[in-house]
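Shown here is one chain on its own, the form predicted on its own, set out as structure tokens.
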Amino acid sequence: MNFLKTTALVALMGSIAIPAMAEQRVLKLFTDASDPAPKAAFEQLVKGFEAENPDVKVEVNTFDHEGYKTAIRNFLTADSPDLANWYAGNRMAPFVNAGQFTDVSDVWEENGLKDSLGSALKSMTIDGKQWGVPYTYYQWGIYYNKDVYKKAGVEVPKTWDEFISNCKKFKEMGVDCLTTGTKALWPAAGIFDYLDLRTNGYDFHMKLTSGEIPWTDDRVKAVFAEWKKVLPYTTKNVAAIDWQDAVSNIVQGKAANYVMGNFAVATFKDGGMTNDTLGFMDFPTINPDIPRAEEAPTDTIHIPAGAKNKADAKKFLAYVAKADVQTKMNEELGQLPINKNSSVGDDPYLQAGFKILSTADGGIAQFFDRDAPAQMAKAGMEGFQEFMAYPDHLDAILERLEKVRQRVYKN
């Protein structure tokens, strides 16, 4: 008789059970984060969402970073997830474009995110809508050494007029001004985003990178005006070496300033550099009359238009928006988080970071071989090498870039 009544209770509540675990919906994440500290930052991250929404389960597909830049463009069309991870700017306007990713500016206003994500709106937003969510960006600035600074005794300039002034003190005492690196390009466009972005302001900028503005425009030959005035002061041969061997530059004492991203602290730190001896400055104002606008490479997570589950993929965007949850997701990943009611560590260079960042009116520039299509930025980042080192041929490179221009965004 118990054994019946054990088995009758048994089967009870396998059928109350049954109903609940049935009623569990599926979210797919398709993600390049297959690095560790990316990797552990996601699965937090999900582990998190459940957690909240114990009605969902989120299966998580994980692509290798260049396989995923391929397997992106195939899936959207073939059979999407309800998420996937990209880029901001100009990065995600193909897609957009094309009708591959769905407008979520319902997101953003339930969710008051045009406050708390306001730094990256506009690198969000494509004619006057929101196509998805950012999660964590990371500063470019410049970094210096601040005994060559007591040295000279010269002050943290706030106008490039007082950069190159400060130029001429570290000319006397035998040390470069700005060093870089540019054998593998990159660098230099660093360099080229910051003049822009401070002479002629973020729309210009976007504009010159979506291949809408000539670049034989007077505006875009202001911008290596201003380059040209600190090439005497520059490192010379910088074509021949690499990001790191600038970064002894600094460390050593050979140079002063070096605008680089945030990622290259640990260098410098790995060189013997502390933060009694590193410092960080945002890049000087050449246009006051210009809005700030930054340079940080902002990862995003979107929903394609061909998702099954955009109920449940909304409110995981909302839930990865949130303050909490990116400051968590940052501490992870060791970058910093966009809603600007996250909270950063005691790095000070994350912190300076988040303050410019978190208070950029200007926009949020990518960087130029994000904001850029890959031909043209290749083209670009080889004549910025070029003109530094012979400025003199600049209206050749310009008139290169311009048929490059023609030839890229004809269609």
Contents of the next structure:
Amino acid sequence: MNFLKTTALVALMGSIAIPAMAEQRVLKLFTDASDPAPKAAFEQLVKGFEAENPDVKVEVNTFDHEGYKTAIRNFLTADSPDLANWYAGNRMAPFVNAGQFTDVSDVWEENGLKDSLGSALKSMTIDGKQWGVPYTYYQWGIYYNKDVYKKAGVEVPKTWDEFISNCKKFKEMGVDCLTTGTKALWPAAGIFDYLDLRTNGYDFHMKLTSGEIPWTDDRVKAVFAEWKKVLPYTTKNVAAIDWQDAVSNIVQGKAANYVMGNFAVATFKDGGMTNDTLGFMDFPTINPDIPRAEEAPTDTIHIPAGAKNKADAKKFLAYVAKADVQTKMNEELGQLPINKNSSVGDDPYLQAGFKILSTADGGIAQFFDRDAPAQMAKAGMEGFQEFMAYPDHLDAILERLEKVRQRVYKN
Amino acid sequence: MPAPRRRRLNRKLAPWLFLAPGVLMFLIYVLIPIGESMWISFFQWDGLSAKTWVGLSNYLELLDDDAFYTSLKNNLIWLVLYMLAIPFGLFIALFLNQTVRGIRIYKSLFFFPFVISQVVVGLIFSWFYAPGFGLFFELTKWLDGTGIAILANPNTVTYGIIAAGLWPQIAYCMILYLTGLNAVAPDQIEAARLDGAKGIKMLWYVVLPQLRPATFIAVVVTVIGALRSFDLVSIMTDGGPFGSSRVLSYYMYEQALSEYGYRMGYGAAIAVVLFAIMMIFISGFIWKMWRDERGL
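Right, the form predicted on its own is done; let's see the coordinates for the form predicted together with the partner chain.
After this comes the whole thing, all chains and molecules, with the earlier chain placed first.
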């Protein structure tokens, strides 16, 4: 009897619910926000959008962060959602070139995003059109131990020459000027990216990572020449050190500087550093004539070409681009909003990052393994790791990378 | 009349019916995938979009690939040095093969490294070697002033990983020999002793010949263990520094399945080469077993 009652009730409710649903338009969103903070940020974003557009129901499908990288290649061609998140720069190029993403230049035009999201404009533009809307990024730069600087009696450097001359002082104290841990390869790429951005600039760096410039080019060699200057002052054996273990070199005052992304701040603080001992600076200037570019891996939302509800998807993109929405979302993420009218909390590192990124007139690079295709990225990062241990292998390394370039970009 | 014929049919059919589940499994999970890998190795394929037939070009690229030769060389080093597990295992087994109070505890302590997962072995050894805080590193630092970071040096890294691999492998060989020693006939030992055999001579002429089955199994598991070494490389170095500790199985994984890979055809070509190398040993083993069974 009870069972019957329940069934009847469910049936009754179903019949009420269905007509109500029919009036609502559905927007399917696929995301890789599987970690707690991104998940909460997306839930809040969707809730906010639905409150503003009561006639639209957003269906979120969350994928595992790593699995998403493979899944997107499937669902874009097979069963497209209306919205999907991905990354800016050359990481989106394969999908744009294959016609899998919708051109959303009109969203940028109508909402004045070229101004408000200006810092990410270049990394969202391919063939003069915009292909998605960025919602968060975080800065890279140099994190340093303020106590060690004080002990050595040196100023925070503005130029690379000052940085190197500081290194000599640190060496006298028995402190490594620069530390890193390249066991997982990518931390070395952060150093290379910044040296290239400061030596040759954003446009050159983008051409290099998209395979238009040979690795044996003299301008590439110039980057390694700058790198070589700091190698005598760099921690030894970095190839066997995890990036987290290198953090403890800074925490313990065994090293002064670390080129890292802002996500590392939590690890520094776990090690016992505070806002008073952990400093952050922009990577020093090498060539003062080129516009300052920065490194900030950017997360984005796109409309797949096979989307069924493009009108509402564009509304969603415009909503994501809003200053207050990005403020709220990034509070949840602990990262930086891209909209320049957004605000950041009182975290000093986020504030410093927001300042350098929103004024970077050179452009925003995405990080070596997002800017370069996977196989090139892998070979490149291995080359950087080898160069740090054996600088005199440089010519052989560059020839090997050139061989990979000629194979990878062929198709 | 029909009854015996049916019985004869049954007798013919029954073995096949009993074999069928095994044969089917072997076909689906072993033979067909091997064939498929070989087929894929002739294509260029990212795992998702359409395959492109490229003929032998994956293999030609392998011939010109430094990373492939590094992996091949490392596999060879693994194969040779892993064999050390057999004499060491034998030595420990002989040492433990006595009746002393609490010997079971010692035996299980020596066997312990084989029980723990390879992941744990890899982690323990990478901390042991770690520059900055590792015990081994501190020890060498005390000796030579600068310290040797085994896993950061392309010339030593493979040996460092093999040393980690030998730890559980020696335990494995030890347990094989311990069970073998139980089967050694005491009357022959007795007889040899009466004839005045002692020490090395006793071991060489009386004990070892009786341990031949154990030695055979130890060689088989060690060769196969060396060729499929993957876990330790993946845990301890990810094939680094700059690819110098790669072995074929890890290089195959890297090319086909890792984040920077998705070159299924190329990965499959590496797998085929690895398979061919294994085939040499496996056919050797099968040939020997077949001879032994024939009593040759």
